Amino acid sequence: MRFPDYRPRRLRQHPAFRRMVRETRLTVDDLVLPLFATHGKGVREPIPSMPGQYRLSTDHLVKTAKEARDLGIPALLLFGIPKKKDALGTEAYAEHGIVQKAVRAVRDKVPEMALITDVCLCQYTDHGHCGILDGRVIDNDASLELLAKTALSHVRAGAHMVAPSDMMDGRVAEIRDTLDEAGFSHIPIMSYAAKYCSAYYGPFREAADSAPKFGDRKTYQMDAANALEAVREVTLDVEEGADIIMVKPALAYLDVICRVREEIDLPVAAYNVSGEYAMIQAAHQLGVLDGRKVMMETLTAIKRAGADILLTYFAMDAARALQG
């Protein structure tokens, strides 16, 4: 194909015929709203790095989650925020705690929307960490049982899906096994697989109070300069059980998110995470950048490596500007 004989603005002139051929289509069932759970009644407080994201008491939140239906949002991703911290992350698994008060809200008040929970014990040690710790050095194998424990309160409150962040090895597994024999074999596991230690998580971590007090997390999550390692992550977790394998971040990831989408043949999710949003509208609030087009334009880039869902702060500003 050569000019002249070909022409590619020729389909380019009209905005039918770039709709037509539109290689790439994002629509509002490509959405999962993260919501951040806290205890109370009436509190809807602002995240000051996340512009227009709150953390919300249950009552809050069951009208956030009825808002995100009724804009076609088939999804939220819940985290929680407890009262109190402790070396074990207790309340990540007790029956009353936030994550379990906010999936029985939801599911009684808006029972069309499907519920994921996040799985992990940041938010709810003292230390700040994702596993429990030996010394401080943080105990993978140790740490299996409360992951598995924290998704199974999680479910039997209500959870549709569990989605394990921690990054322990052979988490997967001892979730799968403790669902199964509990009898929740139906209920499907999204594993954060390939969930790299990044920069661009500092303002979820002001969000959910989950920061560690010593150290980081290298550990555990991925080293962001490795792409092979991502596929051997993500094909380990499948091996294991996962039902939809996820990358995180996205938009710094696309490559990855590409070459995990040409290597498994399950769902791929990715995660649009907090320094990517409060980049935008940061830029947005300073004039900078069309904060509703870079939005859409990021959203869609993400799709376009490869991912089949997309969890991002824009869920709701996303379905609004779908319905045009």
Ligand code: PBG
Second form
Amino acid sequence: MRFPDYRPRRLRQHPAFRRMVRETRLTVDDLVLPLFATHGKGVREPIPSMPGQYRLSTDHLVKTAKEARDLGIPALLLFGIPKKKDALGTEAYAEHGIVQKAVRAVRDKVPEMALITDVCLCQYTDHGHCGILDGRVIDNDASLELLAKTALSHVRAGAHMVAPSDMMDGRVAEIRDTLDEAGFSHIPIMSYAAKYCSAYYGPFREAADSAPKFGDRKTYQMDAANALEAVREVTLDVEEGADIIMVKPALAYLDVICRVREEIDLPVAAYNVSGEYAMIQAAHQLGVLDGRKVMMETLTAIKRAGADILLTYFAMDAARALQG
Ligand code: PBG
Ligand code: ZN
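Form predicted together with the ligand, following the form predicted alone:
Now the full complex is given, and it begins with the chain already shown.
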């Protein structure tokens, strides 16, 4: 059927029709809010590169978690800013490390909130790389044990799910084995499976003070030019025991989300990263676009591409917008 018999505009005339034929529906259930935990008390330090985001001491983290819960957001993704960094990223797996502390506090005060922890070493190492070093080289296999140790210590503190973001080969299997052996076979892993080496992480690295002190992350994060490799990476993580697989960043990689969605029958998450957030906030502040509308359009697009779960710094704003 074609014009003039078929007129696509017919179903766009009435707002009710538009609602009825809408293919993608963003809901608060889709949203995960990333938060930055920091030591101290009464700290709510604005992150200049990410307007509207803060480094939060545990008391403020609990407050924010309550607000998120009241808005209906199901889960948080926790990052930590440690007191001190060293070559082996010791605070990442310390019993009283920042993430462990944050998890205990929020789990105690806001038990309804699901707590996902980012598992990586880059915030905790003095060199800023996601694994440990052998000279100037990132030592894949030596990093695995520490990453698994980190995941286990998060879970011991009460994390409901762990999310390894380091991109070392074999880390999902190592974490799965370690958790299983310690009696945590029920804890799911959301793997940052197709994580690209991206300049869109710039604002995050300022927020978490996690930029590499030398070199870059090109030897472990993926090349932006590759999509077939994303399917390979994701398949490997599924074989190693991942329960949810993530594509990151989201916006410049919608094709990758779409492809992974078609290939894999596990839930797919997409990370609407710091740079994507910062661009919209900056453009809104400059008055060149309506940030709220662009936010909703963007999140809807990521879901339309095939993501089931959206990790986004916009989670609170989007949840409020969805309430009308
Ligand atoms: C740690 C990590 C990063 C992000 C999530 N986990 C930074 C990086 O890999 O350099 C990026 C998040 C964002 O930009 O919002 N490995
Ligand atoms: Zn890292």
